[in-house]
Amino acid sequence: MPSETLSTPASDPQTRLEAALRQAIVAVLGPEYADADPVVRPSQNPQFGDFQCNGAMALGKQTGMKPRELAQRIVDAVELAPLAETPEVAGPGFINITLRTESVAELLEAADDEHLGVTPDPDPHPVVIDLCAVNVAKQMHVGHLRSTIIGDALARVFERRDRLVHRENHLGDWGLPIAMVLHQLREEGRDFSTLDLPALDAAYRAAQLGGRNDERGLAAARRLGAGPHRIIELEEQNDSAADTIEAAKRTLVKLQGGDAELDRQWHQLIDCTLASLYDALAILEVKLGPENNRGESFYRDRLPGVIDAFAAAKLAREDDGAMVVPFEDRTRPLLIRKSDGGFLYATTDLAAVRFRAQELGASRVIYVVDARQRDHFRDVFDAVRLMDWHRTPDGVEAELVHIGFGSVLGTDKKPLKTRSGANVTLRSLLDEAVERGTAEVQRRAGDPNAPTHGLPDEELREIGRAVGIGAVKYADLSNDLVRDYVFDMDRMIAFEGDTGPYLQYAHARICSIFSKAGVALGSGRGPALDAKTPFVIAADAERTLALTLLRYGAVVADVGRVLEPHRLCAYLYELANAYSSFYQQCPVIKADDEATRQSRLRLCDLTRRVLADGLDLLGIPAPRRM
């Protein structure tokens, strides 16, 4: 498979520097160090150059050489012309590198096209991302928010680099829980054609409650000599629960057998759940539709084959009638068939991974599911590897990844709940975000000097929706995914600080510059600027902005490699701050001469397009007026 280096952007100076320094390390230390990391990073202090190479520190320890002497030998061997000036060795072994000003301008020219420095991923295989995964007949809650927007952002990053992405909504649409809901609704005599999601959710909870026994409580009551009334009550509860479960099992058998009426009602449950889902997805602007639904029912005919394959390979054994997969490095086996012959989530997941690698041909299978499922996916992935089911048809070993995310907390640092203590539904959270975003936009539009002053209410509401949803998405994606984060709408909706609205406002401010300059914004490369006017990088703030813009392609590639959207968020925030400093220090419309004016307008336009593109990868709109 081609290396990542071969597909790096022509406008990415850091990757070019890394490649040249690796060659120098090999020239100094030999081919066994071909994979050594030169540790090239942007300089924290511009007075020491644009980039710093710190690799000599670690290599000095490995080879027994003094880091400063090794750094000097690397500098003597490296060839960076015409990209950079001659590097300088500083301190105990740092290598400081300054790009030639002409090179910075040339690199900007290379980035100033529709690709913005982003290049195709060399891996030709598809990517599968398991996201959302709603349960039929249950209200969507805040946990679905995280899975959905994280998965969508990663999918957008892969698609931006020309990968085919299969977004998989693994619906919980099969098995005993669904049969229990069907039985409950039929017992209630409900009209399935008029159901809504709250009614389905109530039926789901009623079915679960009706099928819940308390055998341990009954045993304790008998052991402790509780009164006959309490024992009779518990016996009746357990008998009723057993009857409910048996009735649901009969319903499931009929559904599995193709009963036409049950099949129609089952589809009505799914349609009702998905209607609510698509309504929320439309508000979130998430790319997920009917073509992405491959739920538990899709794999139901494949489950017996999973058990048979493990048994035939002697990788599973019976345990009290159940079938389990043991592992050498842990005492916990993976249960893949219950003692009553029923299948489990693990069985379905094994079938799903097999399908995604062997039939869809994915070289990366990514599950965006909360962190509490870590051990489950570890067991499933290890079982898949035992069967060698993680290979694509052309023999590539697929990477199996579980992206576990933390919980959403309230301002009290506890799991987010309503005032009544119930789980927060996804729709109520989105409605609040849109309401708060709209209120803030309308408040700011009241200022006669605001760009939005006098806009029609409908347009203000549309901007407010973009601000509210952008605030929620950015607050989620800008955090390290594995950590819990506090859902604080007051902080999220702010137009200052590291927030979604701040980035959206930065984009809108750039758009207003072109309005003031009398230059119309277009598509593609943007406004009708003089393409023959070269970039002029003279002021320090211009150079800082230019170097930040040149990192965009590498950042996008890095996010796809490590699957961490917060890295893109951090970059966009840094870019917005670099632009703010540039705008304060470098007059654009009133520049000293026309060449500088055109160059700075081009810098503004390139920044605008990178901000808009980066926000789009996060699924966040970029309004032109705020």
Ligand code: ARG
Contents of the next structure:
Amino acid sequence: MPSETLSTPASDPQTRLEAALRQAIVAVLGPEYADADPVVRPSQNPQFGDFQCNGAMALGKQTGMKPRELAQRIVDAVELAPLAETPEVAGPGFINITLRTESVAELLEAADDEHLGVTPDPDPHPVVIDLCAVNVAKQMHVGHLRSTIIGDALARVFERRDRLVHRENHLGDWGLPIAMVLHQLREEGRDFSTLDLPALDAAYRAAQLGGRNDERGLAAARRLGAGPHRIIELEEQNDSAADTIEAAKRTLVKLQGGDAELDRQWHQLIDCTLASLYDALAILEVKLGPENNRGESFYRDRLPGVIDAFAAAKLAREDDGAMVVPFEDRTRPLLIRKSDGGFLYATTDLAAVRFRAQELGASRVIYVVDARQRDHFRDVFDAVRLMDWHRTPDGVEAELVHIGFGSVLGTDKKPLKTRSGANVTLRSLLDEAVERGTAEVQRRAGDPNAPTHGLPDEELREIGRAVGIGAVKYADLSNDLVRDYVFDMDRMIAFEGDTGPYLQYAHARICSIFSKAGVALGSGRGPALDAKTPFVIAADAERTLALTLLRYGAVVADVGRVLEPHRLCAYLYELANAYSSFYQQCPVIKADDEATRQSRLRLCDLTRRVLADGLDLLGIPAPRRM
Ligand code: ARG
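Now the other one: the form predicted in complex with the ligand, given that the block above is the form predicted on its own.
First the chain shown before, then all remaining chains and molecules of the complex.
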């Protein structure tokens, strides 16, 4: 596979320093050190230059050389001109590196086009992102919101680096739960053309409240040592009255047999769920539509083939009429067919991985699903590997990743609930965010000096929606994804601190500098100022801002590699702060001379575009006025 260095941005000084230092390490220590990490980091203190290389510390220990001596020999061997000044050895063996001021300006020049320093990913295979995956006939909950927001952000990062992304909405649209709702609604004599989500929800609950438990099925699952997700699934399937279950099973058989009326009703059920999903997605500006729907039902004809293949490979065995895949390193097997012949959630996922690697050709299949399904994905991935089903047609082994995100908690640190104790629905949460954002924007517009003062109400509402969803998305993405996060609207919506609205506001403030300076803003990622006057990097704050801007391409590449959007959030926050120091210390419109003024306007413009681009990768709109 092509190496990452091929694809690293030419405008990123850190990558270039790393390459040069690695070469020097090889020259000093020999070719067996070709993979040694020179440990190059931006300096914490400008007094130590722009970057520090700390690799000599560990390498000294490894080779028995004094780190300071080794550092000196690396410095003697390294060729950093014309990028940097001659490096200096400091302390016990650090190497301090200062970029030449002219090269900072040249690198900025290279980054100042529509790419902003972002380079294409060298992997030619598509990426699959499994996201959203709401269940038909049930209210969408905040977990689906997280999956959608995180999955969409990751998809945008890959697309930004020119990867083909398949956003797979693995809808829960098949099997007994749906059949139960269908059966229930038919029993109630409902008119299927006037269904809404609350009605489906009620029918789902009514269907579940049927009666006695089917203790036998559950006992069998427990005896088999099924994981928690599977137990819940079986509980869902078995908990209700045997009669209801039997009737629902008959409904399912009829549905699977292609009964025309049932099929129509099933579609009506799906349409109703999807209509409200699309509403929510439009508010969220998430790029998901009917073309992304490949739900459980898509795989229904492939399920018998899954069982047959495992049986033929002797990787599954029968247990009391059921089929299970045993694993060597744990007692709990994976149940892939129930004793009544029914397939499970896991069976569908096995078929789905196979499809995604073998037919879509994806070299990475990324599941953005609640952390509680960790065991499920561990089992599914391991079973897939036993079959070698995770291979692209050109033989590349696909990387299978479950991003198990944490729960959304209320300010009381308990799972988010409404005042009446019900689960918070996705819709109510979005409505609140939009309302709060709009109220904040309208309040600010009351100030006669605000750039939004006097805007038509409709425009203010549009900005308010952007602020509201910016707040929610940023709060979701700016933490380590595996951690639970507290949904605190007051904190998320603030225009100060590490929030979405703060970054949006930083962007809008730069836009208003341009309107004051009478310079039109470009559209898209291209520069606003076409008369290219050179960058002049003189003040410390200018230099810090410039070096921060130069990191953007590497940060985007990094997020795609480690799948951690919070790194992009942290970067954008740092950029906004570097910009704010710059703006306090370096007059732009009132700069001393025209060359400085132009250079600083260009720095503002580049900052604005990187902020807008970075926010866009997070799925957050960047209004020009706030
Ligand atoms: N519908 C499932 C749920 O709501 C999530 C599906 C996730 N994707 C998958 N391929 N299993 O729990």
